[in-house]
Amino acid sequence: MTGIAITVEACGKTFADGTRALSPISFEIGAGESIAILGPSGCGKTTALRIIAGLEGPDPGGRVLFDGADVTPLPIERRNVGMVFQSYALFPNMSVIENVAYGLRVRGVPRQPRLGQAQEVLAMMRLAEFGGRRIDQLSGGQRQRVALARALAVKPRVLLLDEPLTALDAALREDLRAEIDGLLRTLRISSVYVTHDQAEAMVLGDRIIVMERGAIAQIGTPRDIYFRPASRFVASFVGTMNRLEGAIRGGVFETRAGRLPVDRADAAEAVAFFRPEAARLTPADGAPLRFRVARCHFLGAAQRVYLDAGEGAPALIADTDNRRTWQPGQETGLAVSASDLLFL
């Protein structure tokens, strides 16, 4: 398998009674890149999908290319792409090995050649004994391998997934995004991941489009899209983040809870934004803001203080070290670099 290149050009749908569900949007994807797009329900990162998949198709004047031939008025059966969805859609009636060979026997593939095939993807996914079972018979995440094994058996141009992993539980929905992410690495195939979870799209994504209300927010790399939101709605939808209220004056951050060193014009009003990584515990005596503690959570390798911001405000939260305990009441100090605030 080898990645080809994808175009999106100014892609929006609007659906038959009127509901806009994507604002026209543009992007490209590099041969072998794999894009996750990330976003809340209801943004438009599904029906994105489904056009590049050819499932939709654009409002007039969006077009979709395939290493620079338009595909647009093409259906799905003729773009040559793998498609693993959120309900596995597999066959009940059919073995395992039946359901990865479909796609093969429906391009006319001969009995024996595509059940070699199948066979082969299958010992891929490390499901080479389970050809012979029934559905059924078979786990989520086992279900969840045969699905991706179908799409894979056809040798897709491209992969496209919708969330696969939503209904597995945490512990096997981290394992299977491992292996998702150790394959895709593996073929090099053009892959666009589609997802809510955050984490997945930062380990899944060479980039991440980040969609906002049916148009696209940001696209960067996962460390872009961490460190460097482009707006309010990428800090806070991507990871966790603090928020501040205050004023600039003399390269100062002037706060109710005390005053931080920045290196910014001054702003009569302005609001800080910052990680709970970034944000240092210290004596309260002389730091540079003091807040109270509202209460901790003990996570094992870590722990996670909120403090209380006051007057309705949200609690201000600092990721620690495991080691000290804190109490609700207790005084603490609270130190942050200015390189670790972002004033969006």
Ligand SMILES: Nc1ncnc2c1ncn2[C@@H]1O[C@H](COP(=O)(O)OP(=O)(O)O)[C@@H](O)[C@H]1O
Contents of the next structure:
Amino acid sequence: MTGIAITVEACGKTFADGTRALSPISFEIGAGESIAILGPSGCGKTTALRIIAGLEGPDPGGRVLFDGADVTPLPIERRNVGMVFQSYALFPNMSVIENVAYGLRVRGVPRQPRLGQAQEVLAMMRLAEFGGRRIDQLSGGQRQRVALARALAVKPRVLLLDEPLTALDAALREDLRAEIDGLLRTLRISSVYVTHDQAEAMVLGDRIIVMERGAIAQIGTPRDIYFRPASRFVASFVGTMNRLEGAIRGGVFETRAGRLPVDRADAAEAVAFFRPEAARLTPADGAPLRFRVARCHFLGAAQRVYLDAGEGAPALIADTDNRRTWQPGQETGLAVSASDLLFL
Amino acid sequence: MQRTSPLIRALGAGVTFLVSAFMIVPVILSLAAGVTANYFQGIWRSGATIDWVAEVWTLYAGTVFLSLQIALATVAATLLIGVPAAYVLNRHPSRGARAVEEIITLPLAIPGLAIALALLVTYGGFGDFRKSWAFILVGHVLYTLPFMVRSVMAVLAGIDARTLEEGAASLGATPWQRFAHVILPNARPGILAGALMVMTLSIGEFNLTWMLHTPLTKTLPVGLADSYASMRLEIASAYTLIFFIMIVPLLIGLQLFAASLDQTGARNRTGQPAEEIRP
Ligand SMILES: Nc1ncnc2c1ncn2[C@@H]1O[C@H](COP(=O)(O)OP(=O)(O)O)[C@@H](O)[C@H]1O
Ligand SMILES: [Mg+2]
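Could you present the same protein in the form predicted in complex with the ligand, rather than the form predicted alone shown above?
Full complex below, order starting with the chain above.
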């Protein structure tokens, strides 16, 4: 299975009822690349995926290209894509192996060879013994693997997944996430994985498209998105972000809690963002920023300290080592390297 | 659980028995009259006979066969119209579809007599059509169609047919393959329930049919009314007996079927795993 390159060109979507689900968006997916589309519920992820799949047509002017060929007018059944739905969409009237073989059946593959091929795919998904079962005799995780097997059995040109793990419980979700990751890397198939879960997006996406209200907020590798978010929205949606308000005067960022040297032009109002792991707690004396500890959550491997940032401001979060103990009300210093401060 | 005293329980059982008897005894008496040689002497003195049943059969066998014929044709017609209609309404849930659904359901609220009158006013002039059994068939189809459409639509909504169809489409199935391989087999419970319901309604339908029939197109219920009006009580009762024998197995079938549907309904049908849904 080799993947194809996909080009989405100015695809907007306005539904019949007037809902503007997508402003025209454009992006490219390289051959064999795994793309994750990440964003909060209702931001247009599913709509974007359905336009690539051919389940939904873009507004006039939008185009979808597979390996350079315009597939915009083709319905999904003529695009040769594999699709995995959040609700699995397995056929209850067919056994597991019949489900997996269905794509081959409609392609006219005779019964014996198609059952043989389906069995191979089932074996690849560690479902070899389940071929004869009815769908309602499977657990949620098994159903999702059958849905994947069914989509892969037709050797699609691209695999499209719409929040495939959302219906599963947390532990299972993590197992399947790793399994899908392994699968995508072995098959080297192009894929688009829609999710609202940032961990899934980071594990499964070579690149992540972050969406906000029907538009693309940022496209980049997981590291780009995490370390160099393009907007406040991306910064706060991906991972945890601390926010510190103040002003910049003469190369110094002045806040209520103290002063930090920064390499930036003067600004009467500035907002700095930094990650909890970039925050270092220091002795209070002589520290550039000083806070009182609001509370401390011991998490085993790490420890999350909440700092009181004053009236009306959200607490600042510092992730520290798990040995020291912190008392509420205790005074502490806070240091952040200038390179870890983002002004957005 | 609170314990009820034996007295209250005995009382409850007694009342239940009386009420049941109140309803069932007339049915039994009426049916018994059909096999009684002389009703006025009673079954014990005059003895039992199947002569009346035989006589009804020679007089009215035609109505039984016509009723069956119309019922089967009504089922066929509602299947051909109702199943695709339900499918289309489910697939395109627009405001227009909602209106169509309402219009299809309208005949339920309109008295059968009014439907019949409308048909007579409109098509009464087409002599051959008006005189044929197809005229009654049209009335029955109008009257029973909503039951078929509703029954199939309910099942389609329950199995999330749209997503199933999209799943099939993503695997390369053409619209016709999707309908034949995925929609029809999974809608089967609704189709069967609808067909049984339509069959039962058609066989028992009187209002409409009475208005639409001609002396040559009498159905079983119309013949029954006829015999009540003009024949000996024993004949009418024997006729009821025949009607009963036809309709009861259908009703029982319907009940058993509904029960089995309830059981499959309790299992999860959408493909969502039950264990993750539970809190
Ligand atoms: N068929 C539809 N008709 C009208 N509005 C729709 C339809 N499908 C989705 N929408 C709307 O479009 C927006 C984007 O939806 P969707 O793409 O499903 O978001 P996401 O998958 O990110 O949660 C939402 O506001 C949703 O209500
Ligand atoms: Mg969605």
